[in-house]
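Listed next as structure tokens is one chain, alone, in the form predicted on its own.
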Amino acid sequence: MSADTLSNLKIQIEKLKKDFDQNQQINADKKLIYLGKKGLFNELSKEIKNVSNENKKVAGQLLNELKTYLQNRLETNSSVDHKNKWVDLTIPGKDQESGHVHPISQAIEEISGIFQKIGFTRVRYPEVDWDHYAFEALNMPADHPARDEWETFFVKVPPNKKMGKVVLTPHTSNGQVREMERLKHQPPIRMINIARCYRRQQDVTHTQMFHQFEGLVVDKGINIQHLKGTLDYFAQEFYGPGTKSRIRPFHFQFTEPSFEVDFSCHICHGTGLIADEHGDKQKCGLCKSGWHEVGGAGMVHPNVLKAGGIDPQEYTGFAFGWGVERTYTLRKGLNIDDIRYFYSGETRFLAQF
């Protein structure tokens, strides 16, 4: 009886193969009919329980061969169907999706172009640098808070006796003395340095890695009027005609005098007020006061010029610097309330630019 059962299984297998080959249905339906969870193959496989123990191994091999046969035929038929599929060659092709430059990279290129128009040279200096260039040469004493490990990222490598520790640069100002050295201490200098910076801050207006651009001008007779004119020029080029800048007294170790820089709001045009739907004046929701703070500036401190080998009695200069992300988010029409979006990898956000 066991031999008859095995023989019967072989007959059913051949019958299933013949039925499969003659079936004209599409492959998706055939796969469901023959290899689906409740398909004909699984139903036939249940017959193995009726086969004697000594023939179960042979029956299993026969069923495995059947399954392989069905799967291979499905793949072969699918390939043939694909090759024979009719194609209308007159239909226009689909446009390939293409990427674009990251919005921060776009802003960097635009900023570079604005300053190059007035004679600034784009330079690039290390983002991992010696403490000497990041702090010491910028008139920042050893006990300055910025040199604390809670403010700055220090790299775990042996310090240099002359240059000090290694840091991830907290600002692009490390390029000031390096530029003076590159030009062999011979002004004039008109530099724009754009690079990544690193600080231990993370919130809606700060990221631990960000981009900053640094301007430095050193020559005979340079004064605050030159600085203010440069700021006004950038404001109008980047934000549009009519945008103004203002400077407020502040303190930075590497400039004297020092200033905070604000640009007039493009929504309320520097008034701090905006008309609602009824024509009543309301406080501007973007700036609150008519101005946006963007960064710092000032006249280069004499000690910084000395560190760069330049005589402060003969030459003066100004410097300015602030974050690219902060500058970019203030542009008209963006209204970005969290700069961390730029580095989120969220394609729905990035695709807008």
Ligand code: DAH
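So that the term is clear: the rigid core is the largest set of C-alpha atoms that superpose within 1.5 Å between two forms. Numbering follows the first chain given and starts at 1. Everything quoted here is computed from the prediction, not taken from an experiment. Compared with the form predicted in complex with 3,4-dihydroxyphenylalanine:
Superposition on the rigid core between these two forms places the CA atom of Ser45 2 Å or more away from its counterpart. Fitting the two forms on the rigid core leaves the C-alpha of Gly36 displaced by at least 2 angstroms between these two forms.
Once the rigid core is used as the reference frame, the Cα position of Thr316 differs between these two forms by less than 2 Å.
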The other form holds:
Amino acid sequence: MSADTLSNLKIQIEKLKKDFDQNQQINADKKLIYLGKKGLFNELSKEIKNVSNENKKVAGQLLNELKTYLQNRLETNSSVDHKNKWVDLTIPGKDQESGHVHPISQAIEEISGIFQKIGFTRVRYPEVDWDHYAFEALNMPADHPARDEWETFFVKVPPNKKMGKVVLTPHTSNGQVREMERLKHQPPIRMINIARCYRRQQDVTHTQMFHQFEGLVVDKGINIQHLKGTLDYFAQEFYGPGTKSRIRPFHFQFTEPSFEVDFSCHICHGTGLIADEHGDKQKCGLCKSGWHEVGGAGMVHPNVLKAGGIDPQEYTGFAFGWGVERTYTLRKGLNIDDIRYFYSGETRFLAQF
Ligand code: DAH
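Can I have the other form now, the form predicted in complex with 3,4-dihydroxyphenylalanine, not the form predicted on its own?
Everything in the complex follows now, all chains and molecules, and the chain you saw is the first one.
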């Protein structure tokens, strides 16, 4: 009977070993299952009480051997993966994926830096603002047809008697009179206002939410040459040496005179022509005319200075404003044919910047 119990124990030991070797779980789990307090080894060890006294010693030895077997296996396998596959520990680990600042935020930082170098102060004004700052104070009274150009979103809240309706700012020009008020109507003013703007338009060159930057300078004796110098400076800093600016007559209610601003094309250097592989001159594919239109500018209208509490007899100023997205996509080598990509959340696109 006792011999039988011993051979029975031997069979069970072999079974447990086999079971252990075939078990695919990770070592930590295996340790618990086989060598844990309530594990299979301890369970099997209880059998020793059924073994006759004369065989107890042998049984004890067999169980000890089993324990060593299990321990050794667990130790030698502890650094390899749970399926006991061979692993090359010299392979470099995987890099953590990390995000980065959005390309438009990068452009905003760069634009701020360029203007801060020549003494402009970066400010931000509300993106949900009163009609007063977005239109009325900018020489565009209610029902003025010029307002139509701004495709404005109105917010459904009761209007204020003095300030009018609430709008999602369609341009950063709302910051002009706000800045005059912030400085208590006391020039000099040198502001760069960069903020989100909203308009009811969406296509390859427009998104309903976009960014603009707005410059405003007011002081004694400010004239068009100061404006032109500032535009040339920006063109060179942002697009590289040799880039020129050009101003063309235009109309805005809040500037007089008003201009549209162009920058020379960096591909054809403002000529509108590039040589093909035979050396023949062809129309430049990027600009077609040598110039890119970017935005508006002008000398601040006396009515706008008055709305900001500044005497137009004593002070003059210039202003300019245009879109960050457009300014940025004109940069050399970018070739972005649809600005909606910027806000698509497509990380394969954004990771390139
Ligand atoms: N706010 C104008 C727009 O969104 C652009 C503009 C034109 C800004 C002339 C100015 C300016 O400061 O002087 O189209």
